[in-house]
Every structure is written in C-alpha cells, then in structure tokens.
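Next comes just one chain, in structure tokens: the form predicted alone.
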Amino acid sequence: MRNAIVEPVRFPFDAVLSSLTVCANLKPSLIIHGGAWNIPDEAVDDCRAGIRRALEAGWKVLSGAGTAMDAIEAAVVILEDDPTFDAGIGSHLNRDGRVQLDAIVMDGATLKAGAVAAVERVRNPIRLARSILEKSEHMMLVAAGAEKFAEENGVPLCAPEELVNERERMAWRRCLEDSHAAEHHVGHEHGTVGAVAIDRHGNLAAGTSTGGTCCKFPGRVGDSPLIGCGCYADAEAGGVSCTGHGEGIMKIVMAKMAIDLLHDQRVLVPHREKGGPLSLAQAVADACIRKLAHRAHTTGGLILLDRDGLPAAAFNTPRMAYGYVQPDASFRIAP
C-alpha cells in the first residue's frame, strides 16, 4: 500500500463562506467529485470536462426549483456515463473480467438511504439506489436481488458487456499477464463519483457511485454503498460523499465521522491556532482526512456541504477531481 500524505489538500472556501453568510435566504448548493487518485496530466482535461458537465446537469435541476435528490441523480448519471471515471461505463473489471457496480443515495430529512451493490446489468446504479430508497422497505439490495428489483420497478437493465470499457479490458489483460498493478489503470487506484446538494427548500441529499477497485475479488463491496462510510446525509448537520481506499474509509466510518464533527465546534481550535480556515465545514473535512491517514494508513478524499450549503473538500492523494457552484452561480473546478 502506498504511503499516505498526512496533510490534506483543499480549496480556499473562506470566500464562499463570506458570500453565503450575508444571504438572508438559503440558496441552492451543489458539490460533486469524480474520485481522489493519481490523476495523470493527460487525463486532467477530461476530468475537468466531466465535472463541468455534471455540475451543469445538477445545477440546471436546482436553479429550476428541482429537488436535491433530482440534482444529485442528474449529476451522478453524467459521471456514470463518462468513461473517464470509475463508475458505470469506465469502471474497473474485477478478477473475473466483469464490472460490478455499487451506489447509494441518502435523504437528509428522513435519514433513509437506498443502496445497491455488486450489480452487473444496471448502467446507472445511482438510479436503482434511488428507486430502492423510494419504493422498498429495505435500504440495501445486492447482486441478482438488486437486479430483480430493478426489473420490477422500471429501472432499465443492460447486457453486462455494455459496461466494459476497452481501456479497462486492456488493463485487466495486462494485470493477468504481469500481475496486478495500479499503473495499468491510468492512475485509477481508488476511484468513485459522488454529489451533495441542497435545494431552495432546504432539502439535503447525497449520493455516491463506484465501479470499485481494479481486479477486485468478485463480490467485493467497498465503502461507497455503505451508509456512514461512503456517504451520509443529515439535514441537521450536512451531507458527505467519500472516495478513496474503501477498506480504509470503512475502518473509520468516514462519512458519519464528518457529520458528527459538524456538530462539534472544537474541531476549529487547531485551525484557529495555526491561522487556518475559520469554516467549520473545511476544518471537518481536513480532520477526517488526517484521521484516514493516521488510523487507516491510507489515502482518499471527501466532499461535503454543511446544513447552510457551505462546501468543503479535502484529500491526501496527488489530485482529486471535484467542483462546486459558487454563490454567483459560476463553477469552481479542480484539478
């Protein structure tokens, strides 16, 4: 396992904080990510373009008085359909050369989630996750059972081969010939996509979707579809979507950790002592990534919105693909 970079990397969100605090009414807010990983220089433009398209799709919903849940679905579907990212088409192949997808959505008002894992015939698992949230008494369905639910509830199925990207098929073959190695996968060591949104009515929702790790054991499920690990939303605090090494994120239950810390002003103390950011949201994001490095000894990232719509992001990988909508409705995109 690679050595973790201890200090998290982040954008300067303080300007966003000052803009938001002068607003009398809550404005819609949206932040998305396309994974924290070693994004090579030649992939940066594709990542930025994908993030922009996803922001446009989500923001079109929110600016048109749509719901937060509609917005995160719209944004994540764009990323699932973009082979640049490790979700939907473009996902890593497992050890058997098949794509198995995981996803989750969560409603901050009710604390109900809908999650799906290890599906092979669903092009957009985020849509299936939402269907489970809205139509099922359960919160997670997996594999053949999840696909049966999709078939019975109007979520289209596809042939498994439709999810296989030729780039990833070639990478899988190289792994078979020369043992598994991350460099065969264009830097996608740990990739995931996600979104968090608040609509003009104050409704908050979060979602995460992934193809998992390259050459994973069939049936492996990481953090992404697990409530509190890869995603969490609570209208009383905020919403989070995580990305990175799934087993490490599960160890510290990182999404729920972030939500809990949003209730604790003490998180700000070390930042104020160092003259750091005064945003509680950013202090929380930083603290979670430090904990991931210190206790799980691995890498990853997260995005979040606090309950007032203030965005924050942090990561300890070389780069993370993400973006958010600024108070003037312009987009801020990284890397």
Ligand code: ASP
The other form holds:
Amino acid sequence: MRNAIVEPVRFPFDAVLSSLTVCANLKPSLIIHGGAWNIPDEAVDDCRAGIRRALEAGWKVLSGAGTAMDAIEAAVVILEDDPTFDAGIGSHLNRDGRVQLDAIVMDGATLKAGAVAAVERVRNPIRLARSILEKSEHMMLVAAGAEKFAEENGVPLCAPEELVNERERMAWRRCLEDSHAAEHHVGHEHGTVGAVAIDRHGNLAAGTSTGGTCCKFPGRVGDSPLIGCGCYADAEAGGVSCTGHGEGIMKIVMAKMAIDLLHDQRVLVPHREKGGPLSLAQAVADACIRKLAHRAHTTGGLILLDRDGLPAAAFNTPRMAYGYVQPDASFRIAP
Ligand code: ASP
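Alternative state: the form predicted in complex with this ligand, after the form predicted alone:
Now the full complex is given, and it begins with the chain already shown.
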C-alpha cells in the first residue's frame, strides 16, 4: 500500500490536475508508427496499408465522441492484428520458438500507466495494458500474473499458437540452424507499433505494443512496455512512443528524455543557430535520436505529439513506418 501524501508535496499536483481537466473543443491529433528498421522495398506497401488502416480506425474515434485512449487502442489493435508488424499476430519468436508480447498505455493527465510483459496468451496486449491502467492499483504485470488479470477482467485469452505465423516460424528455424546469423534477421528485424493521440477535450494518451526482438532469450523484456523508455505521456508536455533496439533505448530512457526536452525550450537554440526548423517537437525528436546514436551506439525511432498536438518523427534506420493526421484531416504516411 502507498503511504499518504504529506501536505507540502500535495499542493503542486492538485494545482496541475485542476488546470488539466477544464479544456474542451480542442483540435484532435493522432500519430502512429509501425517500427523503425531496414524495411525492404517489397514490404513498403504492406506497411503503408497497415498504417493507413490504423490511422482510419483511430481518427474515426477522435472525430466522434471517443477519447484519446479509445483512439490509441483502436489504432494499435489494427496493427497488432496485422501480421506485417511485430506485435500481436506475426510477432517475432523467442529462442524457444514462442511469442512473448509486451505493451503499455499511459494517460497524460494522471501519469498512470498500464503495462504488460512476456504474455503468451493475449491476442491484443494493448487491451490488457489499458485494463491494468483503468482497473489495477499497479502499473505493470508480467507473464502468468498478467494473464490471470486478463482472465479476471474479461480480456480474451487465445492459444499461444494463434500468435505464430509461418513467416516467423521459418525465420526462427533458419536462425536455429545457423546460430542466429545476422543475415537471417534481415527483412524481419523490427516492426513494433505505437500511437499517440489528443482528443477534443485535451486528453492525451500514448501506447506501444511489441513482440520484441527476434530470437530473444525467453523472458527478455525490452524498452517497449517500460514507462519512460518505450512510451511516456504528460499532458503538460506531450506524448511519445519509441521503437528500435530496446537495450539501447533503455540506456537513455528515450521517451522520458523526449518529454523532458519538450519541457525545456533550450533544445531549440542549436536549431535556430543553424537556421533549422523552429518546431520544438521536431527538434526534440531529432535530439533523442542523436543521443541514441551517440551514447547508446544503436538505432531506433520515435513519434511524438507535443501538448498542442504538433506531430514529429525521427529515426536513424533506413526507414520507419509511420503516419499522422494533418490539419486538413488528410493522412501523411511514410515510408
Ligand atoms: N523496441 C523493441 C524491443 O526492443 C523492438 C522494436 O521496436 O523493434 O523489444
């Protein structure tokens, strides 16, 4: 159980929360991703189609009465159900040939997260993550405990084999036969998914879902479900979802780094000096990826919305699958 919060600590939190709950009729925003990796030419169309369908699902929610949390759940479920991506069905197999899934959602008003790791019987772990956020006093449940929570709270379970597809089974066999040689991972390395949304009431939510890395050690958990690493949302700054080499992203706590930089306008100064773009959101995304390369010596990407709904994306892989809704409600999709 938590200790009671003592008076001197409580005051600023009360002030912040009351100022966050009064906004209404803002313009909604949505950005989603399907992983940063060396997406081969032949996979580009599938990635774009999946991103489009997820944007449509999330935007339908935001255009109606739905909340930011409803929108990111709707978008991520589409991507989890699409075998193109490394989340839900079609996820990479671990060293034992099993799928182990991780996911997180976070609410920008309360800073409450719900996260799951290493679940093997949940088709849509983003739904389970949301259920934990809304119904549990805890923020993260793993493996059998997370599946027990799913059973007790009406989140459907599936057979572990339902999450395995033939493409990943074959890739896993090739890896086993040849000590996980790097060339066997080309073309199916990454594809984590995520979304960030702001609804018309000013609620901000972010989420990330993944099957993790190919041939990972059983029980390995990457950045994706860890608050501040694979995802963060703070209505005072913005929301972030990350993708890429989890062990590197964890080193720099990349999602929280982005949020802290959004709070700190000084990140704009070097951009101004170089005559670069003045979008704080883009400057922050770029700075995070520079840090990932420079301090963790690895690759990845992130998407973010600042608290006003301005989108940004950055990556240091050959491509990243992502898309966002532009001010005229048209979709911008990459690659
Ligand atoms: N970040 C994920 C992980 O390390 C993988 C990815 O985003 O592609 O589990």
